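In structure tokens, one chain follows: the form predicted alone.
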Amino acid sequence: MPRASSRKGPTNSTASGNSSAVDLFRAASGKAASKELERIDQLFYSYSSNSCGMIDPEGIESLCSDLEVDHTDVRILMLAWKMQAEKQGYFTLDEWRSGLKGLRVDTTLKLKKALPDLEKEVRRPPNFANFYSFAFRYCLTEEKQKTVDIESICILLDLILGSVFRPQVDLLTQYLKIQSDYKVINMDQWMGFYRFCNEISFPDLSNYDPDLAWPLILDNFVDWLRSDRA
């Protein structure tokens, strides 16, 4: 007869010990997560307004002061993107929780130290187009609003694309300010600016084809550039 295996399975006491260790680990992890969320919430309430239950523009200015950044700093817009904030100048508790948990921070100091990494995250190609689109939507402050005024668009272009596409942004904003055909910009035109900066050879414009699906405002912009150089 074949001999019975001499290897023994885990004893009940060993299995019980392993189970207890796992339970303790889970309990400790859950407790740590709960404490982290508690600190995130406490931080929220230190900036939020009692009247609206959100962090309002005044609270955001206070946050910016503690982070030692200007409220117009592009990283504050990036923070709003990280939270997927829906209303400009306001952060809800759920948005705040989502953003800070995503950044793995629960204090103002940690948030300040996380800003450079947040900027790197946004600047990565897969994220930047999403951020650029978000910035336009974030400016739609009224119900059913679908366009943004030229002045605000020029500020946004400089803030978001200026550090990467300075020559294009300078000339585009110059054109937008002197032209009289458009008072507002829609999402299709906004995304067209981004595509233009990424795809068109500048300043020679050699690969710009007006027969392709470019917004008319960009056809006019290119005509303005070429006539100015003629």
Second form
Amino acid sequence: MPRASSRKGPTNSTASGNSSAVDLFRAASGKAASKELERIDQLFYSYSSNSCGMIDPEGIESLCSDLEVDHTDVRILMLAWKMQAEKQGYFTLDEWRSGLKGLRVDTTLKLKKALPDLEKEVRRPPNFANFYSFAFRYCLTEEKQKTVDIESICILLDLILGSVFRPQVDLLTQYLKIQSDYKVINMDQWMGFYRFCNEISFPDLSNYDPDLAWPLILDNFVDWLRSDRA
Amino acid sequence: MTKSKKLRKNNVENNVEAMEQGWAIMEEGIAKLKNILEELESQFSSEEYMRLYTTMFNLAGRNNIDDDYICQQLYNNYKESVQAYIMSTVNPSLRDKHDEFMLRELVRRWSDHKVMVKWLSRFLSYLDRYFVVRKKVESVKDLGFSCFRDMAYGEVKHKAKDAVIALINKEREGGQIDRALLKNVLDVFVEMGKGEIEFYTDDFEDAMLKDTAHYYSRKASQWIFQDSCPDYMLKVEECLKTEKNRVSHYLHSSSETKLLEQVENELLVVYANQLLEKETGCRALLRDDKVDELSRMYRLFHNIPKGLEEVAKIFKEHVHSEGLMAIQMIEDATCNKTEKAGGARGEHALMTTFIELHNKYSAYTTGCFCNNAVLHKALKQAFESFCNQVVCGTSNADHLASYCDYILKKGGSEKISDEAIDESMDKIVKLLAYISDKDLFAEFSRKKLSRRLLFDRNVNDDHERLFLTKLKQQCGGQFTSKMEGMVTDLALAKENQNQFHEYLINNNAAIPGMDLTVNVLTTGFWPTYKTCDLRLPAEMVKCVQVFKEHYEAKTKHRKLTWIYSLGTCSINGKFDSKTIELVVGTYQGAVLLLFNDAQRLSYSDIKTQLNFEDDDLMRVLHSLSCSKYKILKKDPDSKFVSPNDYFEFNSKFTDKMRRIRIPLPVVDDRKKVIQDVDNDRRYSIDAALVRIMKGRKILGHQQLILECVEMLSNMFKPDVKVIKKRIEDLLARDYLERDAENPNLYKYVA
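For the form predicted together with its partner chain instead of the form predicted alone, what are the coordinates?
So here's everything in the complex, that chain up top.
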């Protein structure tokens, strides 16, 4: 609540005719908050499609161009995470609200400016693991779908881990494409990739122990890497 | 006042005087004692004894316990006398002698000293009673002994020790020595301790042990190069025996263990590896079956720490290479020659060889190696290492199953005795323990059992059951339950057959038209057989119909599936020269019966009429037209059946026998069996994993794998990668989940 009042700057369109400071405070925060919500909603409706009442892929496309960000950019994915969006390619009003409120933005410009902060937030350790697993779930489009195809996984790996773990991601995607044991990847394996990048020293792989509970696909990956070297 | 002072003064004066007088008498006694010891005088007379004893007694009686003047004087005088005696007589005599003479002198002097002290302590016994106790000093005897120990023994002990050791070594080198003397000398050492062994240990034993070690170390360093392993071992055994003998004759018994340990250490421990690795060493002994030498080796190495480890290793390697050699020999001899997969004689040679090897080396472990656990383990590991190799293209589980089949068939036709069968079965079960793919063996056995039960006329029920009992004892009930079911089915089949006969008798409408025997098999027990939709000839249809009616009347809720591929029939072939009874399979019979109505049939005719599959039909026609007995003529007369061929009844066929069997060759479904077993294994692993996790709720990855392997070890050895895959599958199916904190921990999901 105090924060709302500290943003008196942008929300100074309210004509405050109230007497006491406390009332001013409360009225300002109440009014400011509701004004903010109004603007957020307005922004939503400016992108949403009338037929389904949500922002659909087209709407997202247009949002992206306004933000001057490519729709395949990882930051859109991060935004989806912030909103805890359930369906890939769509944002509901609730999701939109919670996302933008969380970012404390209510215009496209502010949203664009908030993107670097969002990225920082996501990259912080506890959030990143959360984001990483969200990214997988976000790809499960069908009901009861539990796996994602190799192609999409490779893209996702590149998108999410590529900037931090470039060598691992390059080799892993290469391996995933040429191996034939697995045609799809499940959540457990997906999380395994992340753990692998975090815990295993690369490129020597000296601390990898196949007797531990690493997913079999990673055991095979390490074997392939080691044989490739030899 | 004056009176008592005077009295006391008198008393004191009197005591001193009495002391002087009394001691003088004592001195005479001591001098006499010395002479007795030097054999210059004979024993004390009773009067002399009484005089000495009484004098001392009276003296001591005057003792005033307030100052103990008298007793103290006596005690001191006694001590001085003894010491003087030692200084003047004992030590000089010891000093001027050496070696054996010195030892003899020591023995003599100690013996004398004991006598002297004995007498003196008798005379001074009053002191022991009161004075010694009160003043807490050594008893008269002990004092006497201490003097000897400190003054005489103390001076001479080193020389004595060296002399004894020298004599011991002389004896070791074959010289003759006076053993009694050594025993006496060492008794002196022992007695110095007055009940404690420390003087013996410190002043003699330690040095003797060190010397022994040096002695044998020198010997060993020569022998190890000069002698062969058997000879060296003989020498060691001899040395140990000698040293033990030495102890029993003159060393103190407490030295035995330590002494033998020294010998073993220098002769065996130090050179253990070198000895075993000699050209004439362990490997050679095993190779040449030198049972006695191996027994000796066991006896010797058994006692030294970790002695058997190296022996066990060599033993294991030897057995392992013997196994591999046997395999190689058999592979070369048979597999490259036979055309068909798994020539019969080859397999049996392999198994019989394995059994022989096992007999031989088991005999070693129970005999030469006295049933030692380390050696048993080595044997087990060696067998496991080669019993699981693939030979002649198929695993030993298969070979073993074939061997069982062969034994049971032979037993059935009474070519071997009951005892021989029993023995063979025991051997088979023993070998099975070494094979890790036990479930594969079970499956192959089951298939073969099925053929025996259904086709073999000479099945001996008792033998079959005996074999299953032995298997059950070794591997558990789950292993044999299906096979037991099969045997029971056949036993019941006879019962059912009688019932069927009765039914036929009582039921006029039920006329099969020929002698019909039906075996009803319980599906779960028997291997699965391919069914085919054979269009039976009319004669056979009737049979099936009649039985079906009977069975349905007898039992509801059961479904009958007819497996014609397992049936046999007897058909009379009315050939030109004579009628011959043909014993063939049902498939073959069906084909032959077609020729009752047609002279000449094409392949496709037959196929359509009977609704056969190509691979089955080819086999059947081949057996009737291209094999040993050509019942049908084939046009063209080539070696193999082709879909374009034509067939005719061969009326010209004849044979000297009136009855011939025309078997249908068995399809090699080995690959399918292996495939089925592999599939079953996946389910077994799943079941084991779930069972473990259900019980433990939370378990670490490595622990889970260990317990899974353990649980399944009775049936097969699961591949760790396969287990991992099954775990992943269970994770995906939400039976298990990974712990959030520790990814190496699994939790059971209820």
